[in-house]
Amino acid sequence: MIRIAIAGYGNLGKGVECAVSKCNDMELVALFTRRNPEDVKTVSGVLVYSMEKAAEMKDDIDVMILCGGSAKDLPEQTPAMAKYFNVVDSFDTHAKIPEHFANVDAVCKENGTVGIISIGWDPGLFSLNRMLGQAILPCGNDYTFWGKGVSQGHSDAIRRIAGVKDARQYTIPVEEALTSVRNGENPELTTRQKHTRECFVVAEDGADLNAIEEQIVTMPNYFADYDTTVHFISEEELNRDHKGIPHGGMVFRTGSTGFDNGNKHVIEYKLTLDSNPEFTSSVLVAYARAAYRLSNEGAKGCKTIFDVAPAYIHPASAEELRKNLL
């Protein structure tokens, strides 16, 4: 059994310990959590210990998934429990990627260690499946979209506006542009004209709505390059009809063969997601399994999802992959 620790207990902290329970190949055997672990009641009952705890159980833990934030969370704890642990991460800073790989990964060598980073749908699965379609689509153009779903970085931002009690913000792909790109024809898109931005918002009691949207309308590298739609609903709307937090999303790409590039070709890579989190959560649990089996092998050092041979992923051997999926 592969010995499981989860580092935070959010909502992707909460998948994970689900997305365990699903693993005939698992055990969760520890959750560590800043905050007093008393408080803490988990779904599973496993033990819940501090953070601080966490390297004097270096024995007893195979892989540690760690589930807090990528803004100040992860740059941070994953290069520090790499010390201890093989570990896999969600870093979802795009461009921060790099810097974040070159940390974990000199923590990883020092120590004799495996750290598998920006595990998730995007950066993860969508990252993997841009690949694949340039590998095999020299000749061709990438498109990627997000949505219909709620963003929950976006949903922050408005809460974060002066006079926002709650809100969500769903990311919804212009139809228009989809259709442009299933039909090979290689549009050339701007950011507006690929997404639209919908925000519903609970505003308090006598705050100034038209300020709100304009503030939310206008925000940089939130709001201000796309059509955005702001909706003032009631808190028991909220609740009952955005409780959820639904996402998924399209990878393309778009290309041709033939010497004369006559032959047009258009891989598609959709998701549906009810929930991103349990989602993400339970693609961070199949690659702890391939970071344990790259630990036996004596591996070392830091990986992404280029990295990792799928068949590190799944449960089964290599010569049941061969003779029931191959």
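We call the rigid core whatever largest set of C-alpha positions still superposes within 1.5 Å between the two forms. Residue numbers count along the first chain shown, from 1. Not measured: the values here are computed from a predicted model. What changes on going to the form predicted together with another copy of the chain:
- The rigid-core alignment places the CA of Asn210 2 Å or more apart between the two forms.
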Given for the second form:
Protein chains: 2
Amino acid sequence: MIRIAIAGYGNLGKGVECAVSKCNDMELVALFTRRNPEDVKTVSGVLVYSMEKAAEMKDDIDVMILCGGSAKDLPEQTPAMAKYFNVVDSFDTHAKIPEHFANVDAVCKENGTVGIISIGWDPGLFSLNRMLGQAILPCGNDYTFWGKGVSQGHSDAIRRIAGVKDARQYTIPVEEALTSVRNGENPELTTRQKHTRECFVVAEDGADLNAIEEQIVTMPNYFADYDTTVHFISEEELNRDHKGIPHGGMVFRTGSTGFDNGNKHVIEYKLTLDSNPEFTSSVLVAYARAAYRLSNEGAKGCKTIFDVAPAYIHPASAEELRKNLL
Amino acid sequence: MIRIAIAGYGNLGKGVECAVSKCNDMELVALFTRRNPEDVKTVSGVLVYSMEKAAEMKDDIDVMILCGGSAKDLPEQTPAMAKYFNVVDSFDTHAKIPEHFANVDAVCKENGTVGIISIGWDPGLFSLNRMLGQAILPCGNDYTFWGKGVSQGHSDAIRRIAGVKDARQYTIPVEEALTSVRNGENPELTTRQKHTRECFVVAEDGADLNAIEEQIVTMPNYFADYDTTVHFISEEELNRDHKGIPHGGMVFRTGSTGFDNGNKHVIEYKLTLDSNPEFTSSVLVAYARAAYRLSNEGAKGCKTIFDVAPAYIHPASAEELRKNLL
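Could the form predicted together with another copy of the chain be shown next, to go alongside the form predicted on its own?
So here's everything in the complex, that chain up top.
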């Protein structure tokens, strides 16, 4: 049994707790939190410890799955935990991945551990498909679309507007753009042509709805470059119809082959996810298996989804995989 | 430059010849044939040699890409070539993969070469997606659909019927089945519910069309378990409208997460290919890059798409991949 621990018990940590329970070759041995451990009630009943206690349990844990946020938690926590454990995280600040990689790699190499960073679906499975697509069709174009799904960052941005009580924002790919890409037309698409944004907003009593809508649709970076629709709804409606955290999207590689580039090909990888954090957690847990196996083979250092041979994430043996899945 | 050679110059070999020309880090140094080399006219002008000459060119070639058929050529040629070269093939007789793997692995280990077998899209990219999907969503179902595309085996089967001059058969996924899978309904599908077969047949003058159609639709293994449509067309029409070799298909993993399995997820990997052999060739060439790099690192033995870390197939460095594609 691979002994898994979780650091951080938000949506992602809860997803990992559940995903581990679905793997016959894993057991969840501990949960670490920065809160008072006695205040944390887990679904599975796994033992909860203070984050500082982790190092003492070095010999009891095979892989630590980091479930904190990318902005503040993971840049510190992943390297700190990599001193004692093989680690997996979902660090998703794309621009800072090289720096995070270097930090984790240095600690892992010094301490003989394996780190696998930026695991999930984007970064993660989407990155893998962008990479495979480029390698296979060198003459071609990449497209990534997100949604339909909830963007927490955009929802938070709306909530910061005066007069807004709660909000939920959906990112939606534009159907015409998808059709053009799927037809191999290799369109050049502006930001506005790729995605629309749909907002469900609960306003405070007496708030100026027109002013709120205007502030949303003109907000730089978040909304100004998109066609944005704003719906004002009741708190009851929001809680009834918009409580989920669905997400997903598509990665395309379109390209041509032949000496005259006469044959077109479209590779599409599509995710439709009821729960963004639970799916991300499932990917993290599969790569925890890889971290464990790589470490057992003597590997050390930081890796990404690009560096891990796929067989490491599946519980079956190489023979079984060749026989049943190839 | 990675020095590539091709063994066999059918559709696949021609595809490899072209795919290599699109890779800046590769050069095509030789083509080997069982025909009289003087009778083989290549598109690129690459030098053509008799198959028996290959061993003499051991030091001039980094990777030999095998482009023969799976039924008779590859079971002999891949192990034979692996004595002298790193090899990549597209062996696609699923049931015989374990045996082929063992044969190639033994030769590679004895001779210090790397072999990567069963590369293409199925086996190949579809296998990879079946495997990743199972590992990420352990509670779920797999679905593979093929088409719309030309099945050479089924086209050949029709051509063997008396009175048939030429034929082309398309395998087509059933739209209702796709919709059900995409909706996460986890249907149990019979052979007939998954695919239909559409046949375009050129009959000889005076042939009994009803008898031909009856023989097609009742043919065991090939057509009897499917809803099959037969169209009789002229030779001119066949050559005008059905000369291409398109193919493709979809691999799905549908599964659920959460302690109550309350959240559903659908992973879809879809290929739409104008030319089956040219796309397969493109995958072969990308994995030739991996064979070269693995061999340079001292690896030896046989591998499949499951065993190769994805980064090995992309020309960019690990740093560039992390910076630009993760």
